[in-house]
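Coming up is one lone chain in structure tokens, specifically the form predicted on its own.
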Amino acid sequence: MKKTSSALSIPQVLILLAIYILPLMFFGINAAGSGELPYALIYGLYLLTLLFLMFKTGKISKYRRIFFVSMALLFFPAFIHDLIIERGTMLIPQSTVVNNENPFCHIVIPITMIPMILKKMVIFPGRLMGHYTSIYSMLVIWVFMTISLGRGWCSWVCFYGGWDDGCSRISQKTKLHMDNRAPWIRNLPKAMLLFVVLGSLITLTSIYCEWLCPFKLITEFESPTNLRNTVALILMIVLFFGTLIILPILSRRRVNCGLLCPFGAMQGLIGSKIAPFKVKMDKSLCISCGQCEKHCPSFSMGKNIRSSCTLCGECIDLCPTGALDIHLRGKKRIFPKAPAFFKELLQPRNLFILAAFTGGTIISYSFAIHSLKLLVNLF
């Protein structure tokens, strides 16, 4: 049984691109700072090209990964530059902690929520409002994106996830086999989430940020002037190279995002339950070839599709019969009586791609064009 084509016609693609251009202009090109308009136009053209190719070829994962990896790589130059302008260093000075000026990122959300609810206190040294990465602004973004995309955040929006996503496709052969069905793989993300949440509640400190976050190595970290900070820095170095580079290359899986990230685990438990989109299997078309389970980068394919699915599109592109696709929760068809042109155009797959790519665009645009400007000025 051959897989039916999911590629769209040129007129259909142009309609979807026209819809995408509205947020692209408003949140991207229109918001460019001084001297950044050329870079905003270049980045906008780059995004339009990727989205065009995604719709025209019907291949989700390939072009999503290019976008996702480039987003992750472009985040760090801008972030580090802003830190150095603000502080003069990547180190976390004591004044930053005292004044609650640490940048707040989405990974901290599950760690801070329980102490905030139970003890009415914020354990992360960040500003509630008035900072360029304030707690309230990140919470608003998280709520909106979670309602829209669920755990799709982890493959389309997260400006960290591109590291292990890109490294997971460097090698053409799997050198370290990790069984999706193994109990420890199914349970490790929940255990990690429980550990950091309870640990932070007991100590009233963000233990994940202080000890376990691999991204601190390339964003900000405490000066290794004492034994505690030195041990923490060594742990971060090991986790960065181990879980973001070496293990993804060997296993061809997103080890950090799929198994160790507490935010990803929370999105699997909460976001996947409330978001309108999900990957669904038509069992009448499934031939049990095992391609989806073998190549799923987030350990989400086993006997069933798990809540850890990040809607990356890998299994959809690989399925030889078209048994897997993105569906709207509770809906078999959208506008079943519409003409074939619009019925095909408004498939849940296309609506999700448009929503997810727009979400990633909104999150990435300001730091991407800032980084492009910095890199051009540097070289």
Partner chain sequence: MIKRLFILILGLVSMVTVPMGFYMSRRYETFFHRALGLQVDPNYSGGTVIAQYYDDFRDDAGAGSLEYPLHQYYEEGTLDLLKYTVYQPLLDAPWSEEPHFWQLSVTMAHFSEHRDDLILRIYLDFMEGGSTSSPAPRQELVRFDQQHPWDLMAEIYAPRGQVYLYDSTGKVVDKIPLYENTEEQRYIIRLPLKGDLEQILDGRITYHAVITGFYDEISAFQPLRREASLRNSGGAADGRTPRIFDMLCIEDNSQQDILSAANPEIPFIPVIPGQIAQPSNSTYLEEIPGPTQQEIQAWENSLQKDDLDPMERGDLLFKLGRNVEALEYFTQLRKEDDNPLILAYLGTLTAQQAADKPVLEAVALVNKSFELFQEALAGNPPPRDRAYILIHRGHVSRHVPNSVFNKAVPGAQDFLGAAEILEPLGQDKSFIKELYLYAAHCYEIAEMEDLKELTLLKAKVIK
The other form holds:
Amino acid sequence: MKKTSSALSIPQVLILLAIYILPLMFFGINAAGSGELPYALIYGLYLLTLLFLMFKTGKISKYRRIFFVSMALLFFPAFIHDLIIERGTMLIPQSTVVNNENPFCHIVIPITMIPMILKKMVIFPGRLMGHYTSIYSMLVIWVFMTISLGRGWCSWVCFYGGWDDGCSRISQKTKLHMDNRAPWIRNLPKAMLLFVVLGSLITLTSIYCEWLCPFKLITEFESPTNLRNTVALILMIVLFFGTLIILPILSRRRVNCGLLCPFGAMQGLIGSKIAPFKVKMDKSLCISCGQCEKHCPSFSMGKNIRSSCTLCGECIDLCPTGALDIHLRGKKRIFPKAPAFFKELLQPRNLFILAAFTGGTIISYSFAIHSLKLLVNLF
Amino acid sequence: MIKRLFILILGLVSMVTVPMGFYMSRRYETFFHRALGLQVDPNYSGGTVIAQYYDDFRDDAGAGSLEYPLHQYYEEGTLDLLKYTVYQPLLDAPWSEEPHFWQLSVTMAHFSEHRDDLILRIYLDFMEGGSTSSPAPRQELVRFDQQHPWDLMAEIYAPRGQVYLYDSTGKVVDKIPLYENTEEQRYIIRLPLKGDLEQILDGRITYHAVITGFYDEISAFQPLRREASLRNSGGAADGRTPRIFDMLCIEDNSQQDILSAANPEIPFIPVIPGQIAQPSNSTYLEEIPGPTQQEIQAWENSLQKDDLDPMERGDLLFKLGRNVEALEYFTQLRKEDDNPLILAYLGTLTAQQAADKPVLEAVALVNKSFELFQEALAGNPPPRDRAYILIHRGHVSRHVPNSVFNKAVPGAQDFLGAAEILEPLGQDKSFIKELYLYAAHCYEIAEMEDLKELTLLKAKVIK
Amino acid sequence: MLEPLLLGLSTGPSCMIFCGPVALPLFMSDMKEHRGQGAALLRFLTGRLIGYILAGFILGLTGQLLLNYLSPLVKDRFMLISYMLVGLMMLLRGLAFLPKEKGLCQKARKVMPQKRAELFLGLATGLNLCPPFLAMATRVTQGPVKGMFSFFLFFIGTSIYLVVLMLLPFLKKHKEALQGIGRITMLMMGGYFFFFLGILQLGRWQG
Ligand code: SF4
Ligand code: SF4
Ligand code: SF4
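Return the structure block for the form predicted in complex with the partner chain; the form predicted on its own was the one displayed.
Below is the whole assembly, all chains and molecules, this chain first.
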């Protein structure tokens, strides 16, 4: 059976882009600081082009990845620059900890959750409010994103995920086979989540941040003044290059996000239950060619699609028969009997792409234009 | 069909939820804070507070006569202690370079860029033995309470960001980092629980004395002169005047009495675990008197006069709450006069119109009001007028919902800014005090308890 | 008289913060039917009881003398050793589950069979100086017999919360997955206790 094309016609694309422009204007261009407007416009144009191509060609994953990787790459120059302006170094100075000013990122959410519920205590030295990295603002963003996107966060919104997502597609051939169906691969993410949650309970401090987070290398880390911190630093470097770059290149899988990140595991468990969008397989169309399992970067495709699916779109694009698509509450088309124009326009996949891309847009806007400006000024 | 519609709505809602989440996260933090009441684990902020002591504001003149050096570098209030906080000793504190420590913090009235000469000493008595004099030759020219010879002294030396620890023989035994919290105007130190200090872990009562002075390379405490000069403090009666500008005094002890005695003896304050002194501040806004009946009558009467200054007429209309008339009057006046104060009145009156308008219209009016204030301030008014404009804007900020406009903090800053301008101009003290109280109220709206408390402390001593 | 019981009941949730992270992976890694789970929990609790009775005996005998000696810093060191012991046991147990036939894994299986692990980990958590334990310890002053008795009551109070673990067999449907997750967690937990909470912190001994 030949796959029906999911490409949209120009009027359909324009309608969808028109919807996207609203948040783009309000959160992006409108929020640009003085002297940042040109960069805001450039970035906005770039995003519009990607979204246009995504809808026009019907290929989700390719353009999504370009966006996702550029977001990850644009995140850290601005972040590091801000840190250096604010405190003069990328190292975590003690005064930041003493004054509780460490940036709170989403990955800590599952770790801090139980003490937060039981004792109303946040076991992290962050700001409660009044800063873009404060605890409340991250929590609120998380709740809303989980309701609408579920684990889609991990392919569309997270400013870290682009590293291993990008690297997982550098090589054309798989050099290191990681079998999706191996029990340990299935269990590792949840075990990792359980481990960091329980381990953090004992010491009432986020052991993930202390020992296991690879992203500290591109954000902030403790200075290796004693044995403990030196070990942490070495571990961090090994994890960064190992799980975000080398292993993803060799195995064509997102080794960090698919196996080790506790936030990703939690989104898989909770998010996939709550969020209305899901990738579903039409068994009657499937010819068991195995393309989807072979290429899923997130270890999410085995016999069935697992709850850890990040809705990246890779398998949807690759499936030769069109058996896979994004469903909304189990429906591939909301109005199957409507005229073709509307039927296609209101496809769940379009709604999801709009929502997820908007999320990525808003979260990335301020640091992306900040970084663009820095980079332009550098040359 | 209905089910399909429901699904469509669900899809659309999911699309809206995404930008909503971001919008809410910025705007409604205080709301979520009220609902959830989360707190950062005290293990990260130095332990639970076991005692807090308050010292008077503006008593940084020793026995009452000391003066700062005249150079502008020595900003007013840099030596003024406001609050001393003692924390529960912590073991195995996470993310801390010093795993076991005892945190103490001192809140100052003013935290300027220039505090190079500041010196702050905390004397601690926690065991048998010790000393009753300062570590010679660095004399602050006082003795310490005979009952409580001190065992350890922490000297906060701001310019180097260092704290030096002295033992009772006057030797420097350790050097630890000094942490500063500029926003809350606090110095924070973490005494490592090593050696003798380990003993406090059994929860015993410890005794503390905190003093401040200016630093001098040779004798630690800068000598005092009779007259202040550019670099030297003044106000000394003779060579034996204690070189202490401020000290932690509670309850019946009066700093003036102690320091002006012939042979001053610095008292120690017992820190009993679990005893927290809180200033009561629930009804502070009620201290601000409204206009009396006579005053209102007097305003009415003056309004009848023909030779009134145009500005004054507007002001009277405004004060009497005749808003519609006032708005018309000032709008008219604006065409003839470019006095920036007119814009300030217009700003307030515009914002007041928003009260009974539908949401969108109200938001537009408030935004317009802030534009008017901005314009007024841009017109370079003389200091006194500038202060009045700030007060106008402060009141608007205080009254518009903070969750929508996020103006409570700028409002507080406006009131404090106005107070800063008006005070040297000889403005009536009770008026200045009101400004502090309004600023505190703004901080309360913004849920910034520490700053609210600090502002109230400052207001308390203005008489 | 009943004070230790009430104290145990009220501090129990905090107990779970310390014992839960050890007990949960331990039981998850070897899922059993209701009966087997009951027996396993009993073994764990027996270990814990022995620890408590021992503590009660010693504290009752020495009274405040020992407590004074047990300055928080000494306590800190004691915790370090107990972390390392717990870590070692969990590591061995985790290794024992690896499918390798020979070598370390086989040895681990010999040294640390599941039943022994349940008993000994129970004992180790029983002697863990967690905050509720210390709160209890300050109340024991009058002789070894009374000391043992009050610690027994305290044990009952805190153990009630661990009964939650009896619910595990109800998740039979996910047995495979839970067991797999539990075993990996066991290994990681053991490594964390032994290496990160233990060995790496040894630098603090100089203090
Ligand atoms: S798994 Fe973690 S790091 Fe990866 S995209 Fe998701 S949240 Fe980000
Ligand atoms: S890609 Fe996957 S879903 Fe599509 S036909 Fe092949 S096996 Fe079936
Ligand atoms: S199942 Fe498909 S959409 Fe989901 S993560 Fe894998 S490739 Fe991406």
